[in-house]
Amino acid sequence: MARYELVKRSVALITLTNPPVNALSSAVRHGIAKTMERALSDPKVTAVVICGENGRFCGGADIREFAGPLRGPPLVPLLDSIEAGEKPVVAAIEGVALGGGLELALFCHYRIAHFKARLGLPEVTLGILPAAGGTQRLPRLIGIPAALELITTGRHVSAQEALKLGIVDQVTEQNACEVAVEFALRAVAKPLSSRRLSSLTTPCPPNLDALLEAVTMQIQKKARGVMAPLACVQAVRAAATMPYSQGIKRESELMATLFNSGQARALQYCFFAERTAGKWTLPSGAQWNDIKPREIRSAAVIGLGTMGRGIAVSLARVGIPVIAVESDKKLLETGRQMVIGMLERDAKRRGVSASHNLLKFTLGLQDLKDVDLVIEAVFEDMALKKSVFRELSKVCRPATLFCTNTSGLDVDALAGVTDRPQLVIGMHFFSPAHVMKLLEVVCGPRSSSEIVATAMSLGKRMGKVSVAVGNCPGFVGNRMLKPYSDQATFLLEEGATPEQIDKALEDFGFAMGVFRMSDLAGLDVGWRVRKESGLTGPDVDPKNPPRRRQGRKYCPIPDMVCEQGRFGQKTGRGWYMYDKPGGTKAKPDPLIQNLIEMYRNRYGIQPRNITDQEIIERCLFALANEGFRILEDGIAARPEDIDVIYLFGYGFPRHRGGPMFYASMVGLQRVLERLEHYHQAHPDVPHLEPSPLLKKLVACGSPPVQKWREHIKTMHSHL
C-alpha cells in the first residue's frame, strides 16, 4: 500500500496508494515501514519524498480499524524512524493532509503543499486527540496559541494559512511532488537537527498558565461536557512543561481515556451516520447509486419570506440563477434587499465575488416557464400552498420539477393539485436557510426516483446534509419535536420553571433548551399550529381551558402565554424576558412564574419537586420513543437518518450521538423501564407508551443502533 521508486537517481518516491485519501491503514503502516527501510538502507538514495496518490496525500487514520484491536506497526515509533534518520525526507502535500495525514507529515524535515491542499487535525471531532504525536510537534512548530487553536477546535487550514503558520515551507501551484523532489535533493547537504521537531524547545509565551486557563474556560463554554477539547489542552500543556519523551507519553495516557469512551464511539458514530444518510432506497428498489439526477441549470423561489430568502441565497452562491417571486411590489424590493445584502456578506466571508447577477426578482409566476426547477416557500397554509401549486402548473413547462418548503403540510396532498404529482417533492430546509446544514428530502408516495435523486444531488450541491424521509405530519423531525415540547410544558405543571429545565438541558449539552429555543423561533408559530388542529381558540373556554383535549392530556400554558402577547424574542417577552424586542440575552421573567402559579392554583396542582434527572429522562426517551414510532412507520429508512436530522436540524449534543443511539447507550432495557414508570404514572400521555419496536429491540437482547434495521426491514417504508 505504498509504491517505491527511484527518481532523478537518488531520491526515493514513496506513494501512499489506498483510495479514496489513503488512509493510514494497517497495510498503509506496513508499506511506509517496509520503503522507508529500503530508502534508509540503500546507499544510492540521498533523500526521500513522501506523497499520495491521486492527489491526495494522506486522509489520516483508517477509523474503521478504531473498532477492534490495532494491527500492524504502531504510527508513532514508525514516524520516529522517518526523523531520525540521516536522509532529508520531504513531505509532498496535495489534496489533504489531516490528522495521522499531518502528523505524518510533521515527522518529515520539510513540507511542501500544493496551493489547493487543506491541512488540520480534526480528531478532536472524533472525541479523541491527536495520538502520533500532534500534540507535542505542532506547538514545537508553531507555537502554543496557534497550535492549541487548531487542535482544540479540528480547524482545517488552507495551504496558505499553513505556510503563514509556519506548518509547511513552501506553497506551490505546481506539481506538488515533483517541486518536492527538487526539493530534496538541494536539501541533501544542509543539516537536519534543527528540521527534528522532536529535539526543539517549545516557544511558550510568558502568560502560559493564563493562556491554557483561558482557553479551558472557553471551550467549557461552548462545548459543555465535550472531554476530548480538554484533554487536548493537557496534552499541550505537556508540550510546552516536559521534554519531548515524556510529553509524548502524557498524549498517550490522554488517548488511552479517551480511545474507548462513550463520547468517541458518540463522536464516530456520527461521522459514519453523515456520510450513511445520503445512501436512500426507496421502496420500489431504486437507490441512491442507480438514478442520475437531473442537472439543475436554473431555479425559482416562490416566497421571500425568512426561509425564502435564505433557500434563494443557498442556490445563487452555487452558482445557479433563480428568480425570486413575491406578491405584493413593497415585500419583493424589501427582499431584494434582504438577498443581496446576505449574498454580499456572504460572499465577503468567503473571500469570492458575490453572485448578484444570478438572482433576478418578479411579481409574476409567468417568469417561471422556462426554470428546471421551483421551491415554493409561501407562509405554511394549506390553502395558499395549493393554490400556488395549481398556478405553477398552468404556467411551468411539462418537465419542472416542484418543491415545497413545508415543515409538516402533506406533501401528497400538495402533489394532487398539481399536473405532475409524480415530480413534486418536500425539502424541508431549516432556519437560517442559508446556514444550517439540514435538509429533509420529504418523499411523497407518488415522488419518483428521478425527483428524489434530484432534490438529493440539489442539497448535496449547496452544501446541505440531505437526508431522504417519507411524508407524515411533522415528517421526522418536527414529529419527534412535539412529545419532547410536550413533556417540558408538564414539567412546568407539576412544579419547574423554565430555567430550571432550559439548564438541565444546557448541561446535557443542547445550546439551548426547550424554552430558549422557543422564544428564539418565536412562540406564535406553535401557537398557530394548536390553533389550525383545533386545540385551541375561541371554542375553548379561556377562564377554564381544559387540561385534556382530543382524547389526551394537554397544557394550555403556552396558549396562555401567547394571549399576552408574548412571542418570544421578537417581542422582548415569551417564556423570558430581554432588555428590548429582538434582544437574545434571556432573563427569568417573574411574571411567567406568577402565570404559572396562578394556573396550578386554579387546577389545585400541588408542585413538587422534579430533578434534573427526571427532566433529561422524560423530554429525551419520549423524544427517542417517537423515534421508534417513526422507524416502525417507515417514515425514517434508519436509526442514523434519525440522528442524523437531530444533529444538524435540532443541535443535539453531538458527543452524544443523537437521539437513537443515545437511548443505545443508556441502554434500551433502562429507557423502556422508565417509559413505562412514566407511562404509569401519567397514562393519558400516549408517547410515553413503549413503542412496540423498543420492546421487539429489549427482547431480542438490545442490538446495536447499527443492527435495528435487520428488526424493522419487514415493515412497510414510507419513503
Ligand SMILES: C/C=C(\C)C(=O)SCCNC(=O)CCNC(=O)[C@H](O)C(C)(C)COP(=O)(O)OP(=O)(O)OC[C@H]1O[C@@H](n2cnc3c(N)ncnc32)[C@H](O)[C@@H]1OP(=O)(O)O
The other form holds:
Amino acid sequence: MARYELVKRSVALITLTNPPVNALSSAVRHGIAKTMERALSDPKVTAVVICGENGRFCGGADIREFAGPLRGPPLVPLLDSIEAGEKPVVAAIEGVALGGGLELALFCHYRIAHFKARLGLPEVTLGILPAAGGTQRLPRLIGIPAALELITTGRHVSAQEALKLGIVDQVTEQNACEVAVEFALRAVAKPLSSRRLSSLTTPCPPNLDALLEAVTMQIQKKARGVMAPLACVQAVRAAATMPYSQGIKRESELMATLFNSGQARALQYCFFAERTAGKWTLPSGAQWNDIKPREIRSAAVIGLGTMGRGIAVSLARVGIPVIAVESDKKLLETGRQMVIGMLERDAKRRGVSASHNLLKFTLGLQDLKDVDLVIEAVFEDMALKKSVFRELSKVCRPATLFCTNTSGLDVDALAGVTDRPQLVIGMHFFSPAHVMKLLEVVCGPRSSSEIVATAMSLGKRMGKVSVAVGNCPGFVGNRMLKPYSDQATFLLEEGATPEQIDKALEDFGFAMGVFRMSDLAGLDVGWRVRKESGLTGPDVDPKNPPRRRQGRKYCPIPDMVCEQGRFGQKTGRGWYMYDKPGGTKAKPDPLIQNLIEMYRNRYGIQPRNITDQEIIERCLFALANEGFRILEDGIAARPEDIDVIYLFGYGFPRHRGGPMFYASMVGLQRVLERLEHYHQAHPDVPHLEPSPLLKKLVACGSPPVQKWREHIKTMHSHL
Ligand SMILES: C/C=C(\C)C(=O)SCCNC(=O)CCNC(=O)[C@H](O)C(C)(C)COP(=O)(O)OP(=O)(O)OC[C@H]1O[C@@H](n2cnc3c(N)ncnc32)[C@H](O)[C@@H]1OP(=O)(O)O
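Having displayed the form predicted alone, please output the structure of the form predicted in complex with the ligand.
Now the complete complex, all chains and molecules, led by this one.
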C-alpha cells in the first residue's frame, strides 16, 4: 500500500498505492509508517519524496472506513513523525491532494505540484472537518482569511492558485516526482525549522473577531442548520488563538462531535449515492460497465423555449455541434439571441471563449437528417410531441437517436409513433437546464441498452448527475412531488398558512418551501395538468361531491388561486405577492389568507393549530412513502437514485441525505407508525397509507438503506 524505492542513491521515494485515488486506508497508513521509518533510519537516505501511484497524489482518508471502528495507525501521530524528522520530506502532488491527502502534504516540509493538480480540504462537504491537523496548519501557512474560506467551503483550488496562496512551493509542467526528487536533493543542507508548520505562529488579522463573526453569519444564512462549517470556524479560531498543541486538541474535540452526527452520516451517504446513481442496471442484465455508449458528434434541439435554450447551451459548451429548430421566424430569432447571450455569459464566467460556431439555427426539420441525436423540447403536449416524432421518423437517418425532454409524459407512447422505438428515450432536464445538475434518463420498455448507455454518458459529458428511471406518469421526481404538495394543501385547509408551511420546510433545510417553489415554477403548469386529468375545469362531473375527485380527497385551493390569474412570480402574484411580475421577494398576501378563510367557511372547516412537526411528518413521510412505492414498482432501481434526484432536482437538504435516507434516519418503524396514524385520520388520502415495501422492511428489522435493494429484487422492474 506504500512502495519504497531508493532513487538517485540517496532519496527515498515513497509511492502510495491504493487505486483509484490512493485513499489513506488503514493499510496505506501502515505502509506510510513502515516506509517512513525505513527512510528515516537508513543512513544512505538524505531526503524523502512522497507521491501517489497513477498520477494521483491522494484523495484523503478512506471514507468507507468511517462506518467502522478505527483500525491501523491514527493519522496525526503518524504525520507528526514526518514533520519532526531531520531529513527533508517533499510531497510530489499530481492529480489531487484532497482532505487527508493535502494534510499529509502539509506535514511534509515542501510541496511541488503538477500544473494540472487540484488541492483542497473538502471534509466540510462530508459533515466533518480537516481533523488531521488541517485546521491548524493551513492557517499557519496561508493566513486566517484564505484558510477560513477554503476550510469552510471545501473548495478545490488549482495548482496555480495554490502557488499564489502559498500552499505549494513550486508548480511544474514536468513529472512532479522527478522535479520533487531534484528539489529534495537541493534541500538536504538547508535548515528545516521554518518548514515545520507546527512551530509557526498563525498570522492573525487585526479584525479577527469581526471576520469570524461575518463568516459565521454568512454560513448561517447560506447553510441553515448545517453543523460542520460552523465547527470549522471554531477550529480556525483555535489556530489563531491557541498554541499548536492545544489547537490540535480543539480540532479533535470538534471532530468528535461531528463524526458520529446524523449530518456527517447523511453527507457521506450522499457522496457515495451520487456515484452509485451512475451505475445503472436494466432487467435484461445490461449495465453501465458493459454497454458501449454511441459517440455523439452532432445533436439537434427542437423548440427554443426555456428548456430548449438551456439544453442547447449545455450541449454546445461541451463541444457538441447543435442544430436548433423553431417553428417560426420570430421565435427562432428570439431563441437565437437568447442562446447566444447565455452561451457568452457562461463562457465569460468560466474564463473560456464562447463556442458560437457550434450552433446553427433553422426552421426546417429536414436539416436534421444527418445528426446523431435529437432532443425534442417542445411544449408539454402529447399530441404536439407525437407529431414532431412522426416527422422526425421521416427525415432522420435510421440510426439517429430520439430523446424527449418531458417532465412526466409517457415516453413509450411517443416511441410508439416512431419508426425506431428502441432508439427513443426520455431526458428530463430541470429548469434552467444549463444550470441544474439533475437529469432523469427515462427508459421506456422498448428503449435499448445502447440508448440508455448513450443518454447516461451524454448526461455525464454535459456535467449532469444522471439517474436512470422507469416510465410512469411523473417518473420519479414529479411523481413523488404530488403527495408532498397534496399534504401541504390539505394542511392549508386544516388551519396552516403558506408561510407557516414554507417556514417549517425551510427550517428543515429546504432551499424553498413548497409554496415558494410552486410560485417560482409557475402555478399554471400544474393547473393545466389537473384540467387535462379531469380533476378540475369544465369536464368535472357536477355530481362529484365537493373536495373529492376520482374517489379520493381533493383540495381545490390551488385551482382557485389560478382562477384569479395568480400564476406565481411571473405574474407578480401566486401563493405570495411580489413587488412586480418576475419579482422574487415573496410577501404574505392577505388576499390568499381571505381566500383560504372563505373556503373553510364554505365547507364548515374549523381551523386547528398545526405544529411544525405535523407539517414535516405529513409532507416528508408522504414523500418517502411514494418513494417506497416507486421502488416496489421498479421505477427506480435503488433508494440512492431517489435521494440523488431529490438532492439535485428538488432542493432537498443534503445534510438530511434525501427523502429515503431521511426516513431511515428517523427510523422506518416510526415512519410506519406516523403514516398509519395520519392515514387513520385521513382514510380518503391513499398516499398516506403505508406502502407494502415499508411494512416489509420494518418486518425485516429495518435494514440500512444500502440493503433495501435485497428486499425488492423479486419485484417487477420498469428499468
Ligand atoms: C478526517 C477526514 C479526512 C482526513 C479526510 O480526508 S476525509 C476525505 C476527504 N477527501 C475527499 O472528500 C475526496 C473525495 N473524493 C473526491 O472528491 C473524488 O473522488 C476525486 C476528486 C478524488 C476523484 O474524482 P473522480 O475521478 O471523478 O472519481 P470518483 O469520484 O468517481 O471516485 C472514484 C472512486 O473512488 C472512490 N473514492 C474517492 N475518494 C474516496 C475516498 N476519499 N475514500 C474512499 N473512496 C473514495 C469513489 O467512491 C469511487 O469509487 P466507486 O464509487 O466508483 O466504487
